[in-house]
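The chain below stands alone, shown as structure tokens; this is the form predicted on its own.
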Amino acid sequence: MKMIENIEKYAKENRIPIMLPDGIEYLCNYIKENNIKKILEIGTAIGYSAIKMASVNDNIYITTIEKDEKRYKEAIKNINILNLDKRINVLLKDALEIELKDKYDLIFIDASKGHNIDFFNKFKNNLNDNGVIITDNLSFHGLVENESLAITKNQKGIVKKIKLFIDFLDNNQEFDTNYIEIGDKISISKRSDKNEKNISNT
């Protein structure tokens, strides 16, 4: 589709990160397989991630938040280009600041990698049961698994941040995470089965 190519342009040259071709690719092919249909996605950049996952069955609605204007715009433009403004509701704000009541079957987080544990335990609540929360961005152009290669101060301080994100999923009780080595690395993390009995025996 030539209006993806053009977001995946207009990305590369405007510096803006967007999912890598195997990461969405396998993002959506999860979308398809587990029949997700309604999705919550912290960081909307300029739209790709959710015109992808949207375009892939038309039973799909999502919620997609972006505290950035000029992403915003951007992201606006191109999901009423592709007419997806009705099945696709960006929201401008900050993702922190922002109460949603409704559930999800999927919680996609792709925002600033520094607020990883605080998107993950502020939305987690907003998960259907058997709901699944993504994350991207786990190896980070693959500094996470060499530090020595992050030379700025700014790529030393989200390495830190993404390992203790790591070091949070490894040892949350509430669920269990599996991580896949796709893309730059994502995690899926569900409601752990032991948990669900503890609340089931009180």
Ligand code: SAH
The other form holds:
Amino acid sequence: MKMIENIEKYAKENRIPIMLPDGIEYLCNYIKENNIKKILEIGTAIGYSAIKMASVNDNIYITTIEKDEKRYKEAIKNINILNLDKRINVLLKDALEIELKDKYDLIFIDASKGHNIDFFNKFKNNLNDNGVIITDNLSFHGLVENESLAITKNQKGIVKKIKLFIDFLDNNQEFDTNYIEIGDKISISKRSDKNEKNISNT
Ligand code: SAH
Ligand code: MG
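Structure of the form predicted in complex with this ligand (previous: the form predicted on its own):
So here's everything in the complex, that chain up top.
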């Protein structure tokens, strides 16, 4: 698809961190295999991942949140050109401030790396019982695994926060998490069975 190539080119030229090819491919396969229909994405950027996910099949509906107006406008433009505006709803908002009532099969967190715990805790309330939360960029280009590569204060801060997020997931009683070394490393979190049992016993 020519349009997808144009979006990839725009992202590269404007240094917009869209998903890496193997990461988005994995995500799209996951959506297909698990029959996921309703998706909430935190971090639209210019619509690349939303467009890719919506292209898996016609039954997929996506709500995606972006706080940067320029990127939001670019996303709207791209989505309209591809006639996906009926199935992709882009909200120009700070995800930390939004209140959503709907429930989703998949919540994809791909926004500011330092706020993953906040996003996770906030949006788990919008997850269907069998839903899944997928978070991108747990490696931060290898800096998380090899902290000495983090040079600037900003990089060090992000590495620290990603590590805190991984600790948070590892110690989470409510969710079980698997990590996949694909793209920039993703996590896949589902409500744990133990937790379900606890609920049914009470
Ligand atoms: N998912 C996109 C890439 C997203 S890049 C893709 O793969 O195509 C991360 C985006 O999250 C940036 O555009 C940034 O502006 C946005 N963002 C960061 N913090 C946010 C917040 N609190 N609310 C909404 N958007 C946010
Ligand atoms: Mg990302």
